[in-house]
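First, one chain by itself in structure tokens, the form predicted on its own.
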Amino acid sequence: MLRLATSRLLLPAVMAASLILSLAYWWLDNGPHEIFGTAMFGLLVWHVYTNRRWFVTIRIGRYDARRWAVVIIHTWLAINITVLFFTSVLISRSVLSFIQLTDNVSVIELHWFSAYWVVLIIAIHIGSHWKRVMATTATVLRLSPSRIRTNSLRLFSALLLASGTWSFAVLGVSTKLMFGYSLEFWEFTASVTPFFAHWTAVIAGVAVLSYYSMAALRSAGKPRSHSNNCAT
């Protein structure tokens, strides 16, 4: 039970937390930023290894709209993670300071842009696997099905979606994802907690949207039963 909670809940949560902390570069400074980033990559390697069976089964079975969507999400995530990793190595000034290869502005910008995309796609990834997360949570906590809890969670999901939409605008995420430039920077000297709260809300909101989108694709992919009514 503990192993299940650790592998499916705790360590992925720590990985997501490391990613969010890495975004607070101007608060942490470069050293902690690279340490949190390195921890995230280490946990990512562990995550891929523990879920390696997915890569084996990717060529097995029928592909519907939902399965194609999952493959596209994973492919886009892999591309951005690869870009993020190699740009991290190229511009490292702390963890790999002995082999610093470049301080080119374009490489630094590419690093940041890929990081924002990684955040978004990880949120989508979380949403696409949320049913498994909830099932694991129910197993660990020994929860039985409850209509009241289900309806409460749906209401909470709606609140998360609304909060995520607002935080998406506050942080100017759309500009960051479009490789655009923004003159708006978070003022860490004034407040720190809202920064993390907004990014957490963005991830939660996108995850909720992803979950319900995947549920819709799953429903659309199910064969419909046809009644054979014969006119007499």
Ligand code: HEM
Contents of the next structure:
Amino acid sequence: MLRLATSRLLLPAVMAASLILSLAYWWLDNGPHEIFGTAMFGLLVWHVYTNRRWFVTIRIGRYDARRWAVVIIHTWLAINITVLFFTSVLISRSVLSFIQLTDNVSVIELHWFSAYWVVLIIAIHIGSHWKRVMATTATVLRLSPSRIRTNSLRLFSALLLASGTWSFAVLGVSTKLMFGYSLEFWEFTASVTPFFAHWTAVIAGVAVLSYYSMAALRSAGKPRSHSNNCAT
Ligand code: HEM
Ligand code: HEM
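Swap state to the form predicted together with the ligand from the form predicted on its own:
Whole complex next, starting from this chain.
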């Protein structure tokens, strides 16, 4: 049980936390930024190893719309995270200071551009696997189904979606995703906690959208009930 909780819940949570911390470059400074980023990449190896079955069974079984969507998200995520990884290695000034490969502005820009896209895709990825996260949590905490809990969680999702939309605008995420220069840098001398709260809300809001999109694809893929025909 401890192993299940560690690899399926704690590990992704620590990875997501490292990702959000890495975004606070101007609060952390270069050294800690690179350490948190490197930690995320290190944990990613463990995460991919834990989920190796998904890669091994990729050519087995039937493909419906939901499964295709997951394959597309994973491919997009893998490409994007590879770009982030290689640009990190190229521009490193602390962890790999002894090789310091380049300080080319285009590579640096590609580094942050890919970083913001990674955040967005990971939010989609988390949402697309949220059903599994909830099932694992229920197993670990030995929860039995509850209508009150389901409705409370639905209400909470609606709140997350609303706050995520607001935070998306506050952080200027759309500019950051369009390779545009956002002059809106977070003023860490004024406040720190809201920066993390806003990024968490953006990730949660996108994850909620992704979760419900996946649920819609899942129910669209289900064969229609024959109850009317069978009733006779
Ligand atoms: C910060 C980065 C990431 C976070 C927070 C994250 C989170 C999650 C979560 C919560 C799950 C469901 C629980 C589980 O099965 O372990 C999951 C599953 C999975 N993740 Fe990630 N993930 C990240 C990065 C990646 C990357 C870069 C890949 C590579 C493409 C990846 C591939 C997978 C696979 C293959 C599964 C299992 C899918 C399945 O069996 O249906 N993840 N991830
Ligand atoms: C989770 C992974 C990472 C994310 C999300 C990320 C994100 C970012 C962002 C957003 C910036 C720009 C800060 C700004 O100017 O507003 C940045 C800068 C930087 N990152 Fe990362 N990073 C990650 C991992 C790494 C790693 C692993 C390294 C090196 C080992 C690295 C090295 C750097 C350096 C040297 C800069 C400064 C570039 C400059 O403006 O001169 N990053 N990163």
